[in-house]
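Next comes just one chain, in structure tokens: the form predicted alone.
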Amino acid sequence: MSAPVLTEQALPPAPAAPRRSFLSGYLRQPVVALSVLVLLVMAVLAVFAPLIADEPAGAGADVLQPPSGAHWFGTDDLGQDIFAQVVWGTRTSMVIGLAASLLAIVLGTAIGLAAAYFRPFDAVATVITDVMLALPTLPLMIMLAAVVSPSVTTLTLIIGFFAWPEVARLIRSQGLVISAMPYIDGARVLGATGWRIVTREILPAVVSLMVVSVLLTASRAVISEAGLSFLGLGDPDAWSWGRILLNAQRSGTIAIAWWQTLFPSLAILFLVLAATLAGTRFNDTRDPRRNGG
């Protein structure tokens, strides 16, 4: 599955409207409601994993059993329950996805807003952002993950570090539109400092864009984590969907135990698809030009 890509498109600030009305119209869309439901189910699995299933460990007697009432998702070559692996993998994948996304949003928003308002900084920030976007991200992530000690923290930092440039470009594009508005000039005339203008005037106008970026960046982070874990560069002490796929590949049971790869793959698909649809529909709903406004 190809990773969702953030498109650079400057949008005017949304017209003033009751927040409750906006959220009601957003959640009333069937695709959005289903996507949010999937994300909520994933969040519940991640938070309450210890209450839903015991953490897989050791070996069991039921080796390579297909899905049944006793083992909903079947078992692997060690007799471990695949359902338990997927549940515990949800926690790791969501933690890394959200944490890496938040890291990228914080860095990208700070750099993008600074570049949009402080013109001397814009040239430097643009060059750095373009260089980062031109780098081969996946090989560099593989190289760094292979050098450092694999853990949830290091994976989060690596993925978040390589995800901020697209966010910075998007926020800068929107910030340039906002900074050119007449009320920004009025704030300068009234003696507002650059810091106040950026934090009180420009930042609130890009919050909705940040929400979209969180969802799309998190979905890309989940894909990156699964890829790195599948290559053996994930945390060996934490279950993740990529680790389940890696175990299936190492054991050589992919051809005879289809359930060992199907269910973690579906988990990745559902989470990424739900986050992407929720983010894109949020972007469509807040843009009046796409709603005939």
The other form holds:
Amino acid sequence: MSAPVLTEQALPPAPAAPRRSFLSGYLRQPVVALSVLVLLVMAVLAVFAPLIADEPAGAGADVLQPPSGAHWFGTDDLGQDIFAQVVWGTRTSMVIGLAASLLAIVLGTAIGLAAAYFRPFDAVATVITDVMLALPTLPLMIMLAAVVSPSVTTLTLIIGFFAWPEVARLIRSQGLVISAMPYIDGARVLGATGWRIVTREILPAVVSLMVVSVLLTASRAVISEAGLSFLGLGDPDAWSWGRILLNAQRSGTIAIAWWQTLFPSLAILFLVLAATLAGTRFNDTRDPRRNGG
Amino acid sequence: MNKTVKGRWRLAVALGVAATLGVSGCGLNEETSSSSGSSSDSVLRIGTTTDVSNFNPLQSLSKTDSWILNAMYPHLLRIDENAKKSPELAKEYRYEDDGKTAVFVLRDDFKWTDGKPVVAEDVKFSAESIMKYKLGNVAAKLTWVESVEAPDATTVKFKLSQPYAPFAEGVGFWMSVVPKHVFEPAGDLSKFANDSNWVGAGPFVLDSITKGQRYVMKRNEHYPLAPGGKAAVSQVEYRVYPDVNTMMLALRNGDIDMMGTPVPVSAAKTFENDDKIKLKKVGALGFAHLTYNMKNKYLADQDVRQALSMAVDTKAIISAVLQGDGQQMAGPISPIFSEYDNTELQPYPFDPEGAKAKLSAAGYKDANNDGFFDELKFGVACDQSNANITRVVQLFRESAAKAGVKLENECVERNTFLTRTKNGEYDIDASQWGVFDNPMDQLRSTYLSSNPGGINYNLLESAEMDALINDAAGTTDVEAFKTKIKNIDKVVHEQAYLTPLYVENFQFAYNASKFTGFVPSPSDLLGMVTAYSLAQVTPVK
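To test you: the structure above is the form predicted alone. What is the structure of the form predicted in complex with the partner chain?
Below: every chain and molecule of the assembly, starting with the one above.
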């Protein structure tokens, strides 16, 4: 690691003034603005889904209709509105994405910080992290999801559990840099406990990295959820983008009803792309080597 | 470090996006260069969904396994276009000795592909092996057999411990006949894989396989049930397409000539504007149903079961899920068995309010006022891969809510579902019976406490039902037998042990510009790919 990173990172404990300019600088980038807008729209769709469209239910007379004024995204083989399904699917995807990524962040940060500060624990934590990273997660998720009865909660737990190692590794590497800094030694000399040093001194210095991780992990979680639902391992009572795709595949309508696969796929694409771009740009913006700090 | 992390994320996202979009696009692949070049038109290529998992015809077979194995090993009887038993290997059958002896008279012109004739000893050996090793579902049908005799090359006699009316039909249709001279040296037939050097007596016999891709079957040069003494098609090739979308595209592209699996109702439009592809419709030998687990305290209550039956809108299900292409049922006996179906029974009317009133009258309360009866909360288990049933469960859940019953959709991945069904871990089972060839066998395997067929999904243990069924089973007088079956039909309907949903029609698609002459039988187990049907197919000149 190069020296400028160290000096830059020594500052965070008192960042009050530069924060605003950082945020506005971040949001002023067109790509970021667009991504954040997409994320906001998705969030609005998710929160206000019941106001935007009725929950897809029952069977309608208009079966397999292409997109039209009455059905913006067309209808499926039961005559249900795909637009409504996509809107309600946004809920599931956002909830699972956020909850799973929060779970992963909490686990990953705790393990990463502990590994960075408590040296004896580091060896164990690193091995565990490496093993987890080396595991073929998709087959394992499939296996687990098949064994437990699939619901939004169990899916969140499964996806979150398999997503923490990447976070732990990121946080640990940053935490190692911080914990070697003079102000940490200072705190130790002043008699601060290990708990206090980790939570009050090191944690604030990795918060920005956590923000990035939340976004990136959430986008991965959304893909995992869609994948599991497509494989029939999703919550059968909750609409999800993966389930719309599964319905199309199962009823054999992929070749004749392109709208049934296109719109949920686009929704996945936009959400994942927006979250990833927002995350990576956030990372770039706070990187002193990029912004000349 | 930042760069590599970022690079990895970008790659991951790119892959994710590619995979997501790929879902809709990855249909067309498959090998376009096919082996059909050599003997072009007389190779009939059929799409199947999965590999053959078991080549031993005496054991229990999956639907796709039996498509291939039934073309190789003859049965005594077959089910014809009208769902009636017709002669196949057996010319005729009769009962002697007051119904205690079933006699089959065999044809003398069936030949194994190694040149030996098919004789009564082969039938005797097949039946005895099944009984000895308790193989497959036929073992339960041979329960009453005390001995099997083969007095001459074309006569087989089954001596029964008691008369059982549908014995000959059940065994005749279900039991595969295997070559004794090939299977006997194999020793323990419960372990015999039979996965190479096949000898069969059907119209086609497996020649070579490429796992995950194709199963090539060569013509048997002596098959008496084919118009010219042998099939007109020289080779049948099963090709594996796990996804139905891909299989339909393959048919449209000419990579295969017919689909073994039925075309989903929702997808029938795919072939609408294709004048080469024709659809053939056949009925079903089973039906879709909701079956209530009697071990559940609340489902053991007749009022609850009747109320649930009133909360299923079967008419709407038939018109939406099957696009109207299905038949409603009242009791457990399918209208296909017209002589046994109790036509006086009426299906429970769809009446959620009435169901609610019935449950209130039975003493169920909604104390917390959430619109649902407090105790009545059930899981509905189903197989996630069955498109129709998952839709049914979705609609059932919505309509039951109107009756104040909270249902949880427990449609899970197929293997999980099968395990749960086997262990009785469900409240309500939503599934489809595949093939019942006669009502007596059906009632025995679905309602006897001893559960001989392993499909008593009610987990019912009722002395009354046992007595009714056993009494009917021992009845040899035809009219009395029919009356007894109709009575059981009525009892089951009144008890609402199950809610029958529909008898669906299946549509099979084939390339009519290349092949013609299929003789389809009802059900998706038989369909267009029975041995008899394949033997009648001719290439279009």
